[in-house]
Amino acid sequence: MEIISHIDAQFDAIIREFKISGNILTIKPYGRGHINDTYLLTNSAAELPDYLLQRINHQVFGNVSGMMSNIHRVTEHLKSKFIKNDSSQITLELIKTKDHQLFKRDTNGCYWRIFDFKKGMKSYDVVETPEQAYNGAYAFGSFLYFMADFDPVSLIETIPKFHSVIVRMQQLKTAESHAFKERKDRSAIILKEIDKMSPLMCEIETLKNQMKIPLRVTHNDTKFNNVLLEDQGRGLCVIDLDTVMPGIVHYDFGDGIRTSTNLASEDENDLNRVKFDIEKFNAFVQGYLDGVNGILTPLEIEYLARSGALLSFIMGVRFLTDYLNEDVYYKISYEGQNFNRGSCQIELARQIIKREAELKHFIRKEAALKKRKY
């Protein structure tokens, strides 16, 4: 494998460590992820694969080895399941290093990995149609279904207490107590709204802690741009597997609802534009129920309607925590972006809660119509 000479020496040295095919012609930043740095490696030969090179944020993911082991075990399990069941779904392929490792640490202490790049597929930051919502949801539901026989406790927690409302509220309170007055004053109204909503948002976590809801292998970051759709619109590949670990279905379903039903951008500064799209919600429900193929328990089904509000609430709390902490976690492109992000998420949660009875009725009806074993 030869690296084209004009590629930066730092990338040249890293890429040479991995078992890739052909010659890398260009390298350029790819995507808009908040955490890791991602680069598209384009092959000089069109018939050979392109690749995604990522620098892992090891400040966020402290146990890089454990995380990469999770990803490898899960992708291998999914691959075997997809082949056995003749599924339309596909999975990411990890490219190993020449010494058969899953990642490479460079001389500066940075961690690198490479995946294959899925040509002919794309992700969407905003869901454009109900059909897209259905197809993306089907892929996420299929992920849960095909991982159902994998022991969740055999995976490490890549970010402990990742979706714990209680922990996230504690972090917010700590950030508020140390925040500069200007940021605290700007956040005062939204912080009062969060306190008001908090008891309702803790119910699902209570059921989890009481083991009334089963622990599953969950993706835990099912924002809609973490599924790849083909040109015809079918959702085929779930990506960004860093947070795959033990969890509950409401984390995945809820984050999908959070990111597929909001008509506004994530950092919209006019909350009047934040609108919950019921048509896309309905399509997402139908796709997800088809994907999970009857494995959910009655109690899991009962709380799906609230999970969209739960994950919007959690993300709102996290964005506002980072804003109060002077933007140390999420990448920002302008001052106040995390405040806007947090405010949008809390407004979306409020709208979903307001319609919970209606949403629950639709989910129950769809479960009955599909004649699943709920």
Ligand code: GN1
Given for the second form:
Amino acid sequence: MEIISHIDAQFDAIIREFKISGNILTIKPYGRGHINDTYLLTNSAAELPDYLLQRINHQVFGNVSGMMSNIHRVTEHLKSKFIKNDSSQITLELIKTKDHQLFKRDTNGCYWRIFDFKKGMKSYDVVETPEQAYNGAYAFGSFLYFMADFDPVSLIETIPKFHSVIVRMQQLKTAESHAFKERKDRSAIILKEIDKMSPLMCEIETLKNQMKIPLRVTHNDTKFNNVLLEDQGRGLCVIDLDTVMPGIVHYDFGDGIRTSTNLASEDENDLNRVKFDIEKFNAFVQGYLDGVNGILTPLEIEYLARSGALLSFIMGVRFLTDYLNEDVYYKISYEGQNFNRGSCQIELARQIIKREAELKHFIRKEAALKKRKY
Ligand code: ADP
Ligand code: GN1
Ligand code: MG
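Right, and the form predicted in complex with this ligand of this protein, after the form predicted alone?
Let us now look at the entire complex, which starts with that chain.
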């Protein structure tokens, strides 16, 4: 494999470690993820694959080897399921190194991996149509369904207590106690609102701890831009598998609702524009329930309506924490972005909580209508 000369020597050295086909013509930063550094590698021959190179954020993911082993096992499992049951779905494919490893550590201590790039598919930061919401939800729902015969505790927990409200609230309090006055003052109103909402937001965690809600293999980062939809056709691919680990359905359903029903962007500056869209909610519910194919228990179904608020709340708390910590976790592109992100998520949580009875009614009705396909 020859790498075209204008590619930076550092990238050149990394790419050469992996088993890729053809010659890489260009490399450019890609996507809008908040955690890893992502690059699109374009092949010089159109008929050969393009690739997605990522520098893994090892501050966030302390056990890179365990995480990569999770991803490998999960993608192999899904691939075999899709071959047997569902031709519209594909999975990420890891490209191994020439010495058959799942990632490479460079001399600076950075960790790199390569996936095949899914041509003709794209992700959406803000969902445009109910049909997109249905399709993405279907992919996330069937992720849960097809992973149902995989032992959740055989996966390593890539970020322990990732969606624990109790832990996230503790982290917020610690950040608050260390924060600069200016950031604390700016956050004061929203912090009060968070305190008021917090008891209601702990209920699902209590049910999980009491083992009334089953532990499953969950994705845990089902933000809508973590599913690729085919431009033309019905193809679907769930991506960003770094946080696949044991969890509960509410984490996945809830984050999907958070990111597919808000008419505004995640960091909207004007809170009046944050609007929960019921049409996209309904479509997401239908897609998700079709995807999970009847495996949810009555108690799981009962709490789905709350979970959209829960995940909006958790993300609001996490963004605010990072704002108070001077933006050390999430990538930002302007000062105050984490404040905007946090305020938006809390506003969305507030709107969803207000409509819980109506949302619950819709979910119950839809769940009763769904029949198993397989
Ligand atoms: P992060 O963990 O930083 O969010 P992701 O793995 O989600 O990183 O990748 C960032 C973006 O890159 C995604 O939102 C998506 O748009 C795009 N992307 C990721 N993997 C692929 C792939 N295999 N094919 C095409 N696009 C991809
Ligand atoms: C991060 O990696 P990305 O951008 O898909 C974060 C999620 C948050 C999300 C908020 C490992 O997701 O938990 O919901 O930002 N991922 C991690 O947009 O913390
Ligand atoms: Mg992502």
